[in-house]
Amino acid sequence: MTRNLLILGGTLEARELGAAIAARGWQGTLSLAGRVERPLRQPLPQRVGGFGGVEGLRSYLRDNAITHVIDATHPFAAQMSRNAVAACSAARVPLLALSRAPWVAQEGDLWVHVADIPGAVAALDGAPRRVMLAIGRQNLPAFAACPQHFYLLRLVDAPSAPLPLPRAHVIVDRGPFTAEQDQALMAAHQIDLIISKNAGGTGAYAKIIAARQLGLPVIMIDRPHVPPRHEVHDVAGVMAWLDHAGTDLGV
């Protein structure tokens, strides 16, 4: 059957799916919320920017004839991901998730579960502490409630504005990281707490055997709720998908 594919993007997976689906010749597009300044070049055609949420994605997949969407987001954008199960059920499109297995705590990982941001903000309520604050810059803001910590920041693009954390380095710098990259630039800080979203995936784990190595706690934030729908882990799982089953509306 044609295949006019939309891909929900923004990840290292969307972008080796995005390498695959052009190899196939299939047709497709690209589309990034447009919140890195420097997005690494694509195999397909890109768009940036929103929809205009469950409606605007809805009348864009009729508009554009599109056959299938690929939900590659990042796990926390689950706002887009939740318009994409309401716009492709509304407009019967079949719609399938790529979507990172999230980290399982091993033998020697000191983890402390939050469900959100403010419950991350609200562990730090104490003394001083030097923070790797390994979030993205999206949600920085919140952790101005606790001025006291010093913050160590790694961001894709360097801050357009003053950051609201009054004590903190900003390392700009684009992954993957090793391990032992991350355990010597949480030597070198004197890092003793990690916060970081439990993102999945191989891209940024280093830094959590680097803090297992390290015998370093890490609170680490949760995933967002995202309402059912078919998933796979793998680009391959998206292509057998796209084979043999794209047909199912899987929502």
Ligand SMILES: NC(=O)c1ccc[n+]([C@@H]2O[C@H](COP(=O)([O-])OP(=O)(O)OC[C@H]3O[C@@H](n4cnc5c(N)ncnc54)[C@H](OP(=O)(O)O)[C@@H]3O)[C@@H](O)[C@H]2O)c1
Contents of the next structure:
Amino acid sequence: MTRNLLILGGTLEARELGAAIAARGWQGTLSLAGRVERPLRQPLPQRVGGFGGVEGLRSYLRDNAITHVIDATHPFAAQMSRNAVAACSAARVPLLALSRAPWVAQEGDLWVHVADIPGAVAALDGAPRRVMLAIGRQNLPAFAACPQHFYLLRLVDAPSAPLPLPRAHVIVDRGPFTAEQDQALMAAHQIDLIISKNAGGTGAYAKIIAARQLGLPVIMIDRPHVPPRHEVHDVAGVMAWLDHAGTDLGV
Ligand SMILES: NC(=O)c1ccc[n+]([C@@H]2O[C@H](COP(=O)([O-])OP(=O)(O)OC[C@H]3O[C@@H](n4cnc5c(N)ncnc54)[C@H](OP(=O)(O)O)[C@@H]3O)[C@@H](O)[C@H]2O)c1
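Okay, that one was the form predicted alone. Can I see the form predicted in complex with this ligand too?
Once more the chain from above appears, this time first in line as the rest of the complex follows.
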């Protein structure tokens, strides 16, 4: 069958999937939100920017004769994922999610689970700490409610506006990181608490290993809710679905 895929991206996995699809010679477009100033070169043609909600995505699917959608967004990009479920269902276009399995605490991990960003902010209501806040730029303003802490921030792009946090040190780096590097970084900044989204995957896991090795607590932000959909955890699973079962509209 002819395939014309739309991959919702912004992750390493989406890029890897794009490479696998390009290698097969299939037609596909990779969609990015446009949040990062210097996106990595992608193996497929790309489009950048929001679709305009569910209706906008539905129109895009129709106007571009998309045959399959692969949602390979970050597990915290829940709005995009919800929109994809609704638009694909309305347009009767098969949808598959390529998602990372969440991290699970191991022996030695000192995790405090919180449900969302406000939960993480509430958990910081106390005496000054030295916090590694590794959650991306978008959610930083919420932490302005706790200005007593020192924050070590690691961002993909240098901030373009003054930070909402009075005591912060910024490192601009997109990784990948190693546990040894992150351990050294935490020690150098005398970090005593890490705040992390439960992103899953290997790219951001170094800081979790480093925290375990240093015996530091982690405030772990649980994943947002996304409606049920077909889901696989690796590129091979997507390719198998596209080869064999990619016409299934159910969940
Ligand atoms: N959230 C994170 O922690 C995180 C971490 C690493 C990478 N990312 C990546 O950064 C991007 C934005 O994440 P987010 O948390 O801001 O998403 P979000 O809150 O779920 O999405 C907000 C809106 O941004 C647009 N959008 C998001 N992803 C898009 C994509 N791949 N292509 C086109 N439009 C997209 C959509 O706009 P319309 O409604 O107008 O269509 C969506 O409704 C995603 O591509 C995600 O994979 C996110």
